[in-house]
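In structure tokens, one chain follows: the form predicted on its own.
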Amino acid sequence: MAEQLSLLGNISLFRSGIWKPRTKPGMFEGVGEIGLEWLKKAKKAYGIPVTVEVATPQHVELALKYEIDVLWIGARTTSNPFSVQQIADALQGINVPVLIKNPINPDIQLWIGALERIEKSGINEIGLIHRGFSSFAHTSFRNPPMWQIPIEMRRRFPEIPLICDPSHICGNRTLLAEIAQKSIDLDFSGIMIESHPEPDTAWSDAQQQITPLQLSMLLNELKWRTHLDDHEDGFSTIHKIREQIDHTDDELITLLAQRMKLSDQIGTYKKDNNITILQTERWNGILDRLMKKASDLGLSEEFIKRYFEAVHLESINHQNRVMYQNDTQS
């Protein structure tokens, strides 16, 4: 694999799961320490820096012993602050880059907490890996991307590289290119994709792996974007459009404030006449009407549903405050 990947010419890190945390016992959990020796040989032979996942202080010690270039913390480990702190303690005084995957569940504070713990250990080179989030609902993804969370991490920590892991997001080969391209369009710093000489015979996650040749084709088909700062002529054009967006956003905020004042009036009427706040039939009618209008205007029904569910919840909160205002004051 190292030989084939080295021929591609655009691989920055050779990633290998030496220890594989599995959901259930009895599943393949990696080859262990002997794999570190293999990685060291591959690195020496083909000049590709290597990286492994670490979940315990012992993993950190062994990885450094075999001159692993970059460490990464997996999603299961990120979900446990105790485990992250143990790794952070093991990294005290050590100069090695560390990548941190998002936690399994969509909890941005856990992700930030892991980042802060590793920073406090003295590690200067840190990156983030977006691998999607577990969901009980059935979707086309193994781990739905929930892009709003990595986008928010990007907003809060613009100086920290953010890498996308389409393999774990998709859980299959068919969607890899789509997710990889979307991450590039969102200004991610790189992508992490699983490759195997014979994917169907892989001992873990076979359905999401591709051959080096397929990886090469995927990378060549991706459209790599440039940053806005590199387009001086286009900046003024985008600036004018952004000004229009800002004005529109201001109008939206004003309209939402007006809507909530109307909700306050509705709340007063319901209180005076002893009427329940939630009127399901009315809400269903509003949602059906807006969904049809959204479709006619070329808006995503999913977006409109999420948006107005949030508006409806805020309206209920306003009516609740009106309903119990006097009781609270007394």
Ligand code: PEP
The other form holds:
Amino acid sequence: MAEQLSLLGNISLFRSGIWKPRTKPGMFEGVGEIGLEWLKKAKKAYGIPVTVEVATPQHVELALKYEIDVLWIGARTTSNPFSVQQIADALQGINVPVLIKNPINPDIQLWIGALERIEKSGINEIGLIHRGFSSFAHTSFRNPPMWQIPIEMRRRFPEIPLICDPSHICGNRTLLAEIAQKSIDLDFSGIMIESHPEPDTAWSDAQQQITPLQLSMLLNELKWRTHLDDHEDGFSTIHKIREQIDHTDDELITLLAQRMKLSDQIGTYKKDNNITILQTERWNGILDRLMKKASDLGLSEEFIKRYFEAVHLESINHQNRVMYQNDTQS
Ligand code: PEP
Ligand code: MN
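Since the one above is the form predicted on its own, can you give the form predicted in complex with phosphoenolpyruvate (PEP) too?
Starting with the chain above, the whole complex follows.
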């Protein structure tokens, strides 16, 4: 694999799971220490830096003994502050880059907590890996991406490289390219993709593995994007559109304020006449009417539903406030 991937010419880091956390016992859990020797050889032979997942202080110690270039903390480990702290303690005074995968549950604070623990140990080269979030629901993804979380991490930590792991988000081969492209469009700094010489025979995650040739084709088809500041007239062109967007957003927020004032009036009537706040029939009627309108206007029904659910919930909050206002004052 190392030889084939090195021939692609654009791989900057070779990842290998030496210790693999598996959901159930009895599955392949990695080859262990002997694999570190193979990695060391591969690195020497093909000149690609290597990375392994570490989940315990012993893993850290062994990985460093075999001169692994970059360590990565897996999603299951990030979810456990005790484990992250043990790894952070083992890293005290050591200079090695560390990549931190998001926790399996969509808890941004847990991800930030892991980042803070590793930062506090003195590690200054840190990257984040977005691998999606576990879900009970059956979706087309193995781990739904919930893009708002990595986007928020990007906003809070603009200096920290963010890498996308389409393999674990998709859990299959078909969606890999689409997710990889989406991450590039969202200004991610890199992509981590699993590759195997005979994907169907892989001992873990076979459905999401692709051959080095497929990987090469996928990488070649990706459209790499530039930054706005790389374009001479980029800012002036976009500035005009942004002015209109700001204007429209101002109107939207003014209208929302008016909308909530009307909710307050309705709340007063319901309070005076002892009527329930939630009127399901009316709410169904609103949704039906707006969904129809949304599709006539070329807006996604799913978006309009989510949008008005938020508006409706806020309207209920307003009416609640009206209903209990005087009770709390008296
Ligand atoms: C992996 O990268 O092989 C892995 C186990 O992933 P995750 O920690 O994202 O589940
Ligand atoms: Mn895997």
